Structures are given as C-alpha cells and as structure tokens.
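Take a look at this single chain in structure tokens; it is the form predicted alone.
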Amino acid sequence: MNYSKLDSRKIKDIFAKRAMFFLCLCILSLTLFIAVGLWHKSAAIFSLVSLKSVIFSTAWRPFSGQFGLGGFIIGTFWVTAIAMLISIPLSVLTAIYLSEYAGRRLRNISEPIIDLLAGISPVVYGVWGVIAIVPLVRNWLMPFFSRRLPFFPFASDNFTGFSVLSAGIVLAVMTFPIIISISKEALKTVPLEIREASLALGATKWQTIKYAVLKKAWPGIIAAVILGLSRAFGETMAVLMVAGCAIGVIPKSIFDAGYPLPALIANTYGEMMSVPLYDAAILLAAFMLLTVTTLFNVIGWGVLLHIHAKES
C-alpha cells in the first residue's frame, strides 16, 4: 500500500474541510460585521440624544438637532402588517390549491408566472402601484369605507391615495412569489402515504389537507412566511413611491400616508453630509432595520425548532 498517497489524500481532505469551514464562517459573519459597522458609525448621535428619545420621539427636525424615528418605525410596522395580513392567507391557500387540487397543466403554467413575479424589479412594482393601486384606494376604497363606516378607523383626511394601505397592497403582491413557492415545496415534501391513509379512514380531501398535510408541512410554511416578512420589512423603492412619505404624519388609519424606515434611508441619504449628526441618525435607522429583521428571523427559527422538537 502506498502510504504517501494515502497521507496526501488525508491532508487534502483536511485542508478542503477547513477551507470550506473558513469560507462558511466568513459568510455567516457578514451580518455581524455589517451590524458592528452601522452601530459604530451611528453611535455619535448618542452624544446629543438618548436611544429612548430616538425610538419613541416623533419629532424629525435634523436642522434643529431632533432625530426622532418613532414616526418612521410606526409607518414601517403599519405597512408590513397590512402586507402580511393580505399576503399570508392568499399565498398559503394558493399554494394548497396548486399542490393539492390543481391539475398538472395548470401547475406547469403557474410556476413560470410565479417565478416571473419574483423577478420583477421593485421599481416596476412601484410604478404599477402609482398607476393602479393608488387610484383604486383613492377613488373606490376610501369613499366606500368613509360613507359606510364613518366612525371606524378607516376614515382619513388624506384623499390622495398615497397611503400605508397602497404600500401594503404592493408589498403583499411582492411577497406572493416567495410564500407561494416555499409553501408549495413544503406541501410536496409530505409523503403520499399520509394522504392515502387519511382518505382510507374516511376523511374528505379538505379534512386530509387540514389535519394531516398542513400539520406535517407547517414548519416549511412558517419559514415561507418569515422570508416574506423579511422581504416586506426591508423593501424600499416600491414603498417609497406609494406610501406618501409625509414627514411628521403618524398613520392613524390605513388611508393615512406613512414613512417607513427603508424609504427614509433611501430618500435622505444624499442630504446627510450637510447636517451635523444626520449621517449618524440615518445609519442608526439602518441598524434598527437590520436588528428588527434579524429578530424576526430568530423568532421564526425558534418556532421551527419548537415544532421539530414536538414532532420528534
């Protein structure tokens, strides 16, 4: 036996393993490096204001040294919540239909269309929102709710149509492909024997899906929702074009204008060099956006681990 060749193969295997581990560690460390860099650049603002006042204050007057991000945080959560309330049920039900009910021909037609929706540029979605969704909200939805539910929090003094509802609808459409595709793949992983056993016991098609298939595919569906939520929370251009972006306006209705954090960063980044601490405030907003997105993912993975632990 040639021991020199055997030793050389072992050395190559060890080198390849350690090299891939190092490269994997570099990729996984990018989030930490980005977070540390943003925090380091934004820490200068705390020489003027406290973190509490930055988060909870709604006064955004950089020329006067007031950098309250509260209004932008509220706008971000409004838009994201509306998007997910629209997107989650429609996407999951669509994935169930395509996976369990639709014929092969319809599935073959729908998959390229879903992939096409995922590949459309956010700017195109924003233009579509301006020419289609904003008039729909202004001319149809706002008058409908204002006449029939005048005391409900749908009423608003904003009659332009540029609102958190418009931004939420556009974001919901943008998250459809992610949630549908991943949910459909999760449903496909459920063994056929589970469906056949449920049907053999006398369950209907819907009962089989509800009590057998969804129970097994639930972790994958949760992962799909998490990815859709991350996409909606961090989207910039489409939201910037349809949300209204009115500084100092706190949304109290779905028809009010909003100013999410991603839109603030994109809209004001070029102005920050001329005002003291403006750059620190904008980078702090970016750090907060990264932190919340990471927190959502950690919570989601915690749910997935809990579900896997219960199943095992």
The other form holds:
Amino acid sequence: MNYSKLDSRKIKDIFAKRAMFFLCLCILSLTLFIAVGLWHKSAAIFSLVSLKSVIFSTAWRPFSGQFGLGGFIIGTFWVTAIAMLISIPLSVLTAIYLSEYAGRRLRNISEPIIDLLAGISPVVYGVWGVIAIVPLVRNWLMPFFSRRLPFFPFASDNFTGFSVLSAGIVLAVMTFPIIISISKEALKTVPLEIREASLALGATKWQTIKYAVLKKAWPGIIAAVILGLSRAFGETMAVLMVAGCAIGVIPKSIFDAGYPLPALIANTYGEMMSVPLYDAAILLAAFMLLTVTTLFNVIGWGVLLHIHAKES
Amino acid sequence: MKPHISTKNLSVWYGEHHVLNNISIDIPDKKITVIIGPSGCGKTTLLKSFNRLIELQDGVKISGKVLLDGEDIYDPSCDITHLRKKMGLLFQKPQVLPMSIYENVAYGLRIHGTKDKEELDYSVEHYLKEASLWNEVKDRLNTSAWKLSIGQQQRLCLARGMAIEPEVILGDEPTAALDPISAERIEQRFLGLKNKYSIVLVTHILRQARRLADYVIFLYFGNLIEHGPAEAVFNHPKDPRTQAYIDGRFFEEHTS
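Now show me the form predicted together with its partner chain, since the one above was the form predicted alone.
Every chain and every other molecule in the complex is listed next, the one we just looked at coming first.
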C-alpha cells in the first residue's frame, strides 16, 4: 500500500521531468530549425550567382536576375557604425559615472529609467525618429555640416533628413540600455579593494578608474559593446522608418539615405514573389543576418560567462 | 613625545550603526602602534579614518577631528590625494593591482607625476629590496603580479606603499591571510622600518601585538578602553576588560 503510493509519486516526478526536458529541447532546437530552414530555402540562389557576387555586387535588379546585396550590406554597415560611434562613448561613460561617481539615490532612480528605455517598442523609436530626429537632421545638421564641411563623410544632396545618420542616432538610443547595464555589471565585478588600494596610494578617482578599474573591467565592457552592436545590426522597424530606404542608393555620406538588410527583408518579403529566386535572395539576406547576430551574441555572452566563471 | 596622528572626539556612524564612539588618542611618531580588540569593534574603521578611506562607504557620518602633524584632515581645504600619499596602507588580503610587478610599484610614482624611466627603475628596485622581495622577483618584473604567492603579494603591496614615500604605514591585519613564515617576514620588515615610519597596525593576534607594539590601543565595541605604552598595557592593564581580553577570557558586559 505504502509502496505503491510512493511509486505513483515517483512516476509522476519522472514524467514531469521528462516532459519539461522535451519542451525545453523543442524551444532550443527551434533556433536550429530556423537557421537550417533559411539556408535550405536560400541555397537555390547559388544556381544562378555565387556567394561572392551576392555579397560584393551592388547591382540589385531582381527582374534581370541580379541579386547583389552589397548595397544593403553597406547600408547596414553605415547605420551600425554611426550608432556605435555615438553610443559607445556615451553609454560607457554613463556606466562609469553611475557605478563610480553617482550617489546611491541617483543610481536607484536611473536604473528603472534605463530599463524602461530597453522596454520601449522599436516602432515607438521609429515614430520618435520621424518626428524628432529626421527634422533635426534636415533642418539643422545637414545644412550646417554639408555646407561648411563639403567633403566625406558630410557632403550630400539628400535634403529629406531620412538618412543613415537619422537611423544611426535612433539606433544609438536603442543600444544605450544594453551597453550601459552590461558595462555597469562589468564594473561591479571589480572588487572595492582594488579601488581602495589605488585611492590609498593617493590616486584620484579618475586615475583609479583609468588605470585600475577599467583594466579589470574592459573584457566585460567589450562584451557589452558587442551585444549592443548585435542589437543595432539586427534592428529593423525603427531603421526602416527613418533610414530613407531607397533602392540603388549607396550611401557616401552620413546624410545620404541607406537601405539596411533588415529593412530590405521587412519591406519586400512577400511582395514580388513571382520574380524567380527573389525569395531565395531575401532569405539569404535573413540567413546572413542571423549568422552575424548569432556570432556577435555568442562572442559577447562567451566573454561574460568567462568573466563570471573566473569570478566564482 | 610628539604625536604624529591625533584624533579628537572622533565618532563614526555607518547609517544608524554607531561604529566609533568619541575616540581621542595620540599615535606616536616613529613607533609601532597596535590597535587590538575583538572583531567588529571598529579597529579597521579607526585605521581607515586616518586616510579618509572610510568615505567610500555609503552613508558614513563622521564627527570630531583627526589631526596629522597638527592639521585637521577632515577640513575642506585638505587635499585628499596629498593626504593619502603620506600614508601607505596594507590590507588584510593583499590587493595587487591588475598589472605587472614593476607597474605595481611604479604605480604610485606614476600617478604622482614621475615619468623619468631611470628614476622609476631605481625606485622599483630600491623599494622591492626594502620589502625584501627583490631577489625573488628581479628576473620577472614584467610578469603579472597575480602570479606571486600571497606572501609575496603582501610584500609587493608593502613595496608599493613605501614607494610613494609616506610618513605613516597603516596595516589592517596585514598578516592575517599569510602563512606563518610569510607573516614573520612581514613582521621583521615592520621592526626594521619603524625608525623611518610611524606604523599603525590592526591585529587580533595578541602574540603579534606583544612582539611588535611600542604603543597599544584597546578598542571594545567602538569605545576606547585603554591606551598607553605596550609595556604598561600588557603587564599592568588598568581596566578589567583589557585584562580579560589579554588573558583570553570572556567577560560580561556590565549593563547599568
């Protein structure tokens, strides 16, 4: 009697464990299925063109069978680079300020605000970009810079304000929370005693940060930047709304329009599907995006896990 | 006897927690002063109040005065980096900086503006010798300081502290994390250095206190119970609580 009761409890336990393991496996394998599916569907394009020509050619004429993604890759590069140029110094210095200088009250207030920034939907950022950043670029930055500094990378004849700079600024704001919070975590892992040791020698706070704290925290900060980069790289909605997205335009200036890969996919997949191999080309773009962001994420989290393993 | 550091009615709170209560003492010049007392009685706080390192704690409140050579170090006009340059501090666990052995010793000199390579080379060698570490590390000065043993790390910290040419060496249980032989080497260095520096040590090893101390301060739960020359405090303590602590007995706190 007693035994059989125990057995049924045990069976339930084992069953629950197995069932949860199976569900967990389903979700994990989903990533793999997506990657394999994308590759499988996009491989058809290689019957027509080589991988090299897809990546390096900038000729995008689907009707005549030319699928050069180069222009879109360059567009992605522009917006990501601008976003990082703006975001890295601002976010890292903010993280340093909050973790090293700010008082407890400011830290407590700033934390939820930064988290809030991370939770805002991309489409809201996009709208904000259209009503605030695009006019700023159109009415102020573009006239000011392209007239006074008429050379690379400022010279442009795009007066709309929808540009890689606008997209870069919006993306920079979107990457603030991730870079700030992970950099802050990295700075937090540096023991207080290291700071004390440096300060006790008569170093100023800035010297202590520059020579002692950052020396220990930099791998974590690099990881934060890589994860921010990955976010910027794959972001679609906000970029699509402000980058201009004109086919055939290769940006040569921060004020030119650009057409990044994710925007291309979102804008055109599902349309023009009657064009032969069109879907394969778009899916290849998606596959490339997946590969690169996965790579960034693996590197970023790998560095962070390595740091945590060393700490414990 | 001319005091090097004096505290006048020094009280310290961490938030609501009253850690030091109205401490007034004089630390003699060029002597080893040892602060003894049970754990959590405010020894480390007292030590860190001398170079204002307690200010790093959140919610710390300080009243009273700490005088170094007669000057109030908590006065707003006091330059804190200058003050700390006058005090080398050794921690319980050696805190080497994330850089090479050479750079650890040169660090203090560099942050205070020494750029001359020859001068740095000279100082690094000189102070590593002073800390009796030179022979063990002279062939690997550019390797990471993390690779040294704990005992070597603590001597490296001593060399680093001396390299900024302080007047005072503060030690917060500097031998607590070390094996007996390393601990003895550090103790020997303190005895050898006391002609040049005023040394203030926190310890809860009574035998170490007896070996090193010229002057003893006994703290008990934030209160100054007794202080005086080592001879007098150890052999003829005036307060029964000091006597009990020295004898290693427990004693009941008198509640009035």
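We call the rigid core whatever largest set of C-alpha positions still superposes within 1.5 Å between the two forms. Positions refer to the first chain, counted from 1. All values reported here derive from a predicted model rather than from experimental measurement.
**Q** Could you point out which of 95, 282, 175, 245 sits at the hinge of the rigid-part rotation between the two forms?
**A** So the residue sitting at the hinge would be 282.
**Q** Tell me how far the smaller rigid part swings relative to the bigger one between the two forms, in degrees.
**A** Comparing the two forms, the minor rigid body swings through 16 degrees.
**Q** Keeping the rigid core fixed, what distance in angstrom separates the two C-alpha positions of residue 18 between the two forms?
**A** Its alpha carbon moves by 10.5 Å.
**Q** Following alignment on the rigid core, what Cα displacement (Å) is computed for residue 291 between the two forms?
**A** With the cores aligned, its C-alpha sits 2.5 Å away.
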